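The chain that follows stands alone, in the form predicted on its own, written as structure tokens.
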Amino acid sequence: MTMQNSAAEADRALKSKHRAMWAQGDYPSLAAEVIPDLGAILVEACGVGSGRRVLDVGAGSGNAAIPAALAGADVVASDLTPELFEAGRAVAEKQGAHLTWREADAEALPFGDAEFDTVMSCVGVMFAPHHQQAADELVRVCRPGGTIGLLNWTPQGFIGRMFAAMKPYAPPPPPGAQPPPLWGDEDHVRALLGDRVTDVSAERRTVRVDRFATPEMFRDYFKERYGPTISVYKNIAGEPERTAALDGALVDLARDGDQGTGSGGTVLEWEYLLFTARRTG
């Protein structure tokens, strides 16, 4: 086997692993119950409206794609994990949104150059392991003068710290893979896109999460529904001491992040970077 074939085979195996990770649990319900408004925030920031051709990369079950379609755009929702589309189609039908669902790898998008007016991603493309390849694809499929819009968790924010807490219990990342929360660092995103974009707007915001009565409920919810968390626990299955340590780390994370005022519930503020830019050329 040549080195090129070997690299291609390794990439296919990695993408298959990522697809399986997101297919487990129940990410559609998590997105709908915990962060239901983030997609609409991104759509508004991108100025999506009637007549726009929009691609949502890492769309999942359509948290951003469906609001874009409801705004009148011609939308393609793409994701590496098509198992997430069933829930999205049900929501779209219920809300009267019409859009196209397409299985696609963010690092090798099956679309033509300059095909879309707006290319966006709401906590989706950040999980593509090779950041520069994914960024190159976002730029390639966006027309000159079009909008690239991204909403991603920051490294310093709650979800970034959750990934840091899980890292000691996760298998080592494959060669060349970069941490997802780097997409929430403005300097990193600017470097990925370079001089291919202009009119950059980057703002750190937070979303309030108050559905968990206790830190333990937060942990158990993510253990049950969130693919990356499920995968980390599977990696240490059969190691009760490490499992207990991760249990404690996630509870401590939520307890330390609690912004509640003694009302009896856990109130968390999850920071994200809202980034928009215009493609040059």
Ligand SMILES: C[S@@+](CC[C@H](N)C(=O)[O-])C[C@H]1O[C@@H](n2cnc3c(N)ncnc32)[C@H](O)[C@@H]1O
Given for the second form:
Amino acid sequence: MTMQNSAAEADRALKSKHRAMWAQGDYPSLAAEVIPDLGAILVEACGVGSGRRVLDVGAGSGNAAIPAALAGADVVASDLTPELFEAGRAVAEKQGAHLTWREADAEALPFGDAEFDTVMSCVGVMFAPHHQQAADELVRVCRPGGTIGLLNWTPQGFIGRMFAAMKPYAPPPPPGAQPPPLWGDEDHVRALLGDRVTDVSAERRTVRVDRFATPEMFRDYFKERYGPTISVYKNIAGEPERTAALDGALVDLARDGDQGTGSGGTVLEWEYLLFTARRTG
Ligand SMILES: C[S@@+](CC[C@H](N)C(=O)[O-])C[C@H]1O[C@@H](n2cnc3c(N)ncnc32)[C@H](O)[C@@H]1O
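Same protein, the form predicted in complex with the named molecule this time rather than the form predicted on its own?
Full complex below, order starting with the chain above.
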């Protein structure tokens, strides 16, 4: 096997591991119950409207793709994990949205150069492990003058801190893989896109999450439904002390982030970076 072949083989194995990670649990219900408004926020920031050809990268069950289709755009929802499309199709049908679902790795998009007016991703592309490769693909498939729109969890925000809390219990990342929350850092995203974009707008905002009555309920919900959290727990299965330590760390995180008064359940504000830019050329 040549060096190139073995690198391609290793990448395929990594991506199939990632696909299995996102297919476990129940990500579609989490997106619908915990962050249902984020997709529409991104769609609005991108100015998606009738007649525009839109690609959603890491679309999952269509949190952003469905509102884009409802806004009249011609939408392709793409994702590494086609298992999530079934839930997305059901929601789209219920809401009367028409769109195309396509299996695709963000680092090797199966689309032509400049095919889309808008290329967007709602907490999706940030999970592709090779950031520059993924950024290059976003730029490549966006037409000159088109819009690139990204909504990503920040490193210092709640989900960024959750990944930091899980890290000691996760297997070491494969060589060359970069941490997802870096995509929530404006300078990092600007550097990835470089002078291939202009008219950058970048704003840190928060989304309020108040559906968990207690920090323990937040932890248990993520343990049951969120692929990355499930995988970390699997990695330490059979190690009761480390499992208890991670249990405690996730509860502490939610307790620490609680903005509520203590009387009406846990109120969390999850910070994200909303980034839009115009493709030059
Ligand atoms: C947190 S979910 C976000 C899904 C959706 N955009 C939303 O807002 O609910 C992250 C998504 O990124 C996808 N993903 C992870 N790695 C990917 C890759 N290399 N290429 C494309 N999608 C990927 C996962 O399958 C998952 O659907």
